[in-house]
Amino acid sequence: MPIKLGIIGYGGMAGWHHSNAVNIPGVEVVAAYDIDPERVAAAKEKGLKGYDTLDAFLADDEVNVTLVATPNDVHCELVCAALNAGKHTICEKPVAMSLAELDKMIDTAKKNNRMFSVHQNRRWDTDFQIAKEIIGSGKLGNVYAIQSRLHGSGGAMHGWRGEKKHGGGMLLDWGVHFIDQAYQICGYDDLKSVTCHTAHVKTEEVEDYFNLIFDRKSGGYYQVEIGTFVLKELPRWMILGDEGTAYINDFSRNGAYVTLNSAIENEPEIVMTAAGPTRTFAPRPVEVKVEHELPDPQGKWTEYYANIADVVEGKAELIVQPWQVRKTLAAILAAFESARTGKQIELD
C-alpha cells in the first residue's frame, strides 16, 4: 500500500518532509492543513490539496498517513484527532510536553489499531552511526566516558522554539535527539540517573544551554552538552576507552580513533611546568600514537519512511517505537527536575 501523506502544520519542517519524503518509492505527499492561510496557499502552490480546517483535512479519504509538524504544545490533540479519524500517524519531535500527553496518544493508537511513531530522524546521522559502531566494536576497549556535544554561535533561539508555552528550549528541541541517541548506544536499561544544569545565555524565556550527565549501570558516564553561544566549539563526539580514544568533529565522517603502537615501548618523559614537574600529563611522541580511519556506515534517513511503509503494510515492526520515545521523554523531564532542584534524579 503506497503512503499517501497528509501534513498538519505546513511550516519549515513540513517543507523538509515534503521535499525529501517524495524521493522514497511508495511515498506521495498529497495534502496539507494549516491555520495560517499563507501556508495553505504555499501548499497549494506545491501541488497539494490545501485545507484550512482540520475536519476537512481529516475527512480526506486519500490520506492514509498523517504527519503532525506543529509547535509542540498542540501535538497531543492533533495526533489523537488524526488517529481517531483512522489515519496512521507520525509526530514530529518532541512528541509531547508530558508523559500523560504521550500516554494518551499511545492509548489512542491502540484503541484505533493505527500505527503511531515519532520522527527521531537523527538516528541516521552519520556521526551518530559512527559513534555507535565504534563503541560496539570493542576497538577502544572498555569505554568509560562518552561525550556528545553540539555547539553553535548563533545565540538566542528564534520563533516559538524560544517560547516556554510552546515547549521551546534546547532540552526539548535538540536534547530529545541526543538523549534518544544515548539510549540507542547504551540500551534502554543502562542509564541509571541524570544530573543536569541549564542556562539562559541569550534567550530569556527558555534554556539555550544545558549540560547533563547520565550515570550508567554498566559503569562510566554519558555526557550531553548543547549550547547556542559557544565561540570555540569542541568536537561533536569524544569517546574514551581504556585502549583508545575516538573523536568526531562534526556531523560528518571527520575524525579518527587513536590507539597506541604496541610495538614501540615508551614511557612519557617528565615535563616541567611553571608550577612543577609532571609525568602523567607529559605528551607521548607522535610515532607512539596510531590514528585509524573511522567506520563508514551506510545507513540513510530514507530508512525511516521505508520502515513506515512496511509497517502500514504489515511487513515490519516500527524502528522508532512509542515505548522508546517514552523513555526519552521521561529522561528529559528528569533532566528538567535536576536543573530545577540541583539534585541527581534517578531514572525508572
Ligand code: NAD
The other form holds:
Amino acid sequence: MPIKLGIIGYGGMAGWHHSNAVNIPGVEVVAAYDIDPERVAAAKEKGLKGYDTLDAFLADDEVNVTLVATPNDVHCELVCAALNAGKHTICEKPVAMSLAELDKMIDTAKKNNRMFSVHQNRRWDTDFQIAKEIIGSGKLGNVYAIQSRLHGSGGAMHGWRGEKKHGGGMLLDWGVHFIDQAYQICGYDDLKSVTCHTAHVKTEEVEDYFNLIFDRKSGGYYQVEIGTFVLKELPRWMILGDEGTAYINDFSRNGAYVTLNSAIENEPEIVMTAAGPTRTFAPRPVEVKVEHELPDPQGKWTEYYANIADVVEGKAELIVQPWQVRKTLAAILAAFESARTGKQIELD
Ligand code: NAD
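Could the form predicted in complex with the named molecule be shown next, to go alongside the form predicted alone?
Time for the whole complex; same chain goes first.
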C-alpha cells in the first residue's frame, strides 16, 4: 500500500518532510492542514490539497499516514485525533511534554490498531553512526567516557521554542535527539542515573544551555552538553577508551581515532612543560600516535521513511519504537528534576 502522507502543521520542518519523503519509492505527499491561512496557501502552491480545518483534513480518505509537525504542546491532541480517524501517524520530536500525554498517544494507537512512530531522524546522522560504530568496534578498548556535545553562538531559543507553554527549551528541542542517541549507543538498560545543570544564558523563560551526565551501569559515563552561546566550540564528539581516543568535530566525518603505535610505544619521560615538570602530561611524540580513518557509514534521514513504508506494507518492524521514545522522554523529565533539585536522579 503506497503511503499518501498528509501533514498537520505546514511550517519549517514540514518543508523538509515534503521535499525529502517523496524520494522514497511508494511515498507521496498529498495534503496539509495548518491553522495559519498563509501556510495553507503555501501548501496549495506546492501542489497539495490545503485544509483549513482539522475535520476536513481528517475526512480526506486519500491520506493514510499523517505527520504531525506542529509546536510540541499540541502534538498529543493532534496525534490522537489522527489515530482515531484511522490514520497511521508519525509525530515530530519531542513526541510529548509529559509521560501521561505519551501514554495516551500509545494507547490510542493500540486501540485503533494503527502505526505510531516518532521522527527521531538523528539516528541517521553521519557523526552519530560513526560514533556508534567506533564504540561498538572495540578499537578504543574499554570506553569510559562518551561526550556528545553541540556548541553554537546564536544565543537564544527563537519563536515558540523560547516559550514554556509550547514545550520550548533546549532539553526538549535538541536534547531529545542526543538522549535518543545515548540510548541507541548504550542500550536501553544501561543508563543508571542523570545529573543535569541548565542555564538561561540569553533566553529568559526556558533553558538555552544544559549539561548532563548519565552514569552507566556498565561503567563510565555519557555526557550530553548543548550550549547556544559558546564562542569557542569543542568537538561534536570526544570518545575516550583505555586503548584510544576518537574525536568527531562536526556532523560529518571530520575527525579520526587515535591509538599508540605499539611498535615504537615508549614510556613518557619527565619533561618541562608550561605546567611544570610532568610525565603524565608529557606530550606523546607524533610518531608514537597513529591517526586512523573513521568508519564511513552512509546514513540518510530519508531511511526513516523507507522504514515507515515497509512497516505500512507489513514488511518490517518499526525502527523508532514508542517504548524507546518513552525511555528518552522519562530521562528528559528526570534531567529537569535534577536541574531543579540539584540532585542525581535514578532512571528506570
Ligand atoms: P514551525 O513554527 O516552523 O511550524 C509549525 C507549524 O505548525 C506552523 O505553520 C503553525 O502555523 C502550525 N500550527 C501551530 N499550531 C497548530 C495546530 N494546532 N494545528 C495545525 N497547525 C498548527 O515549527 P517547526 O520548526 O516546523 O517545528 C515543528 C515540529 O517539528 C516541532 O515539534 C519541532 O520540534 C519539530 N522539528 C523537528 C526537527 C527534526 O530534525 N526532527 C527539526 C525541526 C523541527
